[in-house]
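Next comes just one chain, in structure tokens: the form predicted alone.
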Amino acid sequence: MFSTRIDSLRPSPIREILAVIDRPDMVSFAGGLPATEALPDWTGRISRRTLQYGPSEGEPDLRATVSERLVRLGIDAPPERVMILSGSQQGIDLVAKLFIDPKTPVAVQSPTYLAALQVFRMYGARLVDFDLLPAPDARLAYIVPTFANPTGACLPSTERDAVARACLDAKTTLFEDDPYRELAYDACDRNPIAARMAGGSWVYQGSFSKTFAPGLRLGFLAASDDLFGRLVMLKQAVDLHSSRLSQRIVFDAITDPGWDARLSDLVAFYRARRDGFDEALSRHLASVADWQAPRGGLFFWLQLRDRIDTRELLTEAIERNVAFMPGEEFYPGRPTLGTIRLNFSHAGPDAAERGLRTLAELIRAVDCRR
């Protein structure tokens, strides 16, 4: 009755958790939600033209603006090879459709972005843990090198060079997902791996969700010349084009003279939240977990001293109005037990304090029962 790919599709645990975050007094460390108070208070006027159908690749002025910024990063991304997406999740789906047949080897980090794993599995990929260097037979290598989801890690220059060289040598297409690069709180190499891929096949994508407004559902990708036309055809078969209204709002925002100042303020705001969250972690979880403060992005990655399955802890946490993401969900193969991803951007300081205190109590209670 249904397609065979539905057999490998599992509900997204993040979306299921987000369904309960509007409960009164719920403290959410689960999804990568920006702080509500950091979202723009936007009002404006639109033309009738904006409400008409538009080009599949996206609005020319927005594509040109994105292109200009990518070229400054060293990426070979002229406007004619930039596409506006209905959220960066669409980019993952389009690339998966382009490359993946059942049992196609796809190299991924372990752990890596849960929603990417979900899409790759749906199309039947054979997931290969390349641990920085793609497997020789992998058709596609997916990587989040800058403030990775879930770990927050930022690859150093030598490892970025190694990934690019391995992809070029193996003729593997690099798929670089880079939604967090603007949210940098400490210095690290954020130069895209795609800028090192001259002569190879690559896709580079980013998002406006983390720096502007996730509800607009807008992202972008650029790709090497051999891939871009096929990706456009796939998008035409999915949604014709992304919302022109969302594109106009984003274009007006990122070309506003105050955009760079807004980004600086946002980074300062989240740096303070990260530092406060790190201090609260030390107060409540130092005896039961290890972690490193991320240099950027939105997440802390915790390894519990006692290797419990944190998926079993989640139900109790939600009953006590605390939501988090079990780290086991982010592994392409057998998971490392006792890992937790905590978002620090959404909850305010008082809520974070209360939520981490509760989480520590739950972890110690499990330890006592073992």
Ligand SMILES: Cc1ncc(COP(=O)(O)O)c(C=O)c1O
The other form holds:
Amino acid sequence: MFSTRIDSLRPSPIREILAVIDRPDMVSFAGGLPATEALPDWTGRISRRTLQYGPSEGEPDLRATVSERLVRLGIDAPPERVMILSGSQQGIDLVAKLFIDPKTPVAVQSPTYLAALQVFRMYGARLVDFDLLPAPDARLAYIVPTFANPTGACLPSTERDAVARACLDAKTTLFEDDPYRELAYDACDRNPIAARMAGGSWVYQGSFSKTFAPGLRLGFLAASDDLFGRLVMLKQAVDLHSSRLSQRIVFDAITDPGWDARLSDLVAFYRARRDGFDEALSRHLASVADWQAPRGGLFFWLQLRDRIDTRELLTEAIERNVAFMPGEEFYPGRPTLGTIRLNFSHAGPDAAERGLRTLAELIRAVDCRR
Ligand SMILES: Cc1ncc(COP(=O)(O)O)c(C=O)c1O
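Provide the structure of the form predicted in complex with this ligand, given the form predicted alone shown above.
And the full complex, kicking off with our chain again.
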């Protein structure tokens, strides 16, 4: 009765966790949620025009503004090759549709963004390990080089060069996903790999979710000339265009003279949250786990000394009002056990303290039972 692709579709564990995080007293380290107090309080007016159908590629003024910023990063992204997306998650679906038939080799990092793995699997991709370089037969190489989800890692410049070179040599399309680049707390090379792809095929995408408001569902992509027109046709088939109201709100916000100050306040706020979280981790989990404070983004990646399957820990944790993401979910192949992704942006300091204390107790209790 249903298409074969639905067979490989599994419910996202994040969605299931998000369904319970509104419970009173729940401390959630699970989703990549911005702090609620950092979200904008919009009070603007809208014109009737905004409620009319609009262009599939997005509002021209927003595309031009995004283009300007990407060109400043060295990406060959004139306004006519910038498309506004209904969340950068949509970009993953469009690119997957463009490239993936059953068994198409797609190179991914291990571990990598769970919801990208889900989409690639749904279209039947054969996931191959990126390791340091994409496999030469991969048609598409998906990478989150800057403050990766789930590890928070930032790829050094030489490795960015090497990835671009390998993609160009093998004629593999680079798909660079970059939603966290602006949340940088310490210095590191964030220059996009797409800026090094002259003459090759590439898609670069970003998001307004982490710096502004995820509920508006808005992101953007730029792509090389050979891909852009096809991606627009695919978008037309999905939703005709992204919400014009969301685009208006985002355009007004990012062109407001106070935008840069807002962004640096946000970065300072999250830097303090990261540092506080790091200290709380040291207080509670230092004897059971190892980690490195991320230089940007929204996640800590923990490796437990005892390699327990953290998926089994989650049910108990939720019963005790703590949610986290088992790291095992982020692996394209056989997972490394004993890994945990913790979001540090959403929970306030008191909640984080409470949640991490509980998590430490649960981990120690499992260790004692073994
Ligand atoms: C690596 C990565 N890509 C894409 C997304 C999707 O973001 P959005 O659709 O909100 O732009 C996320 C969200 O957490 C992410 O971590």
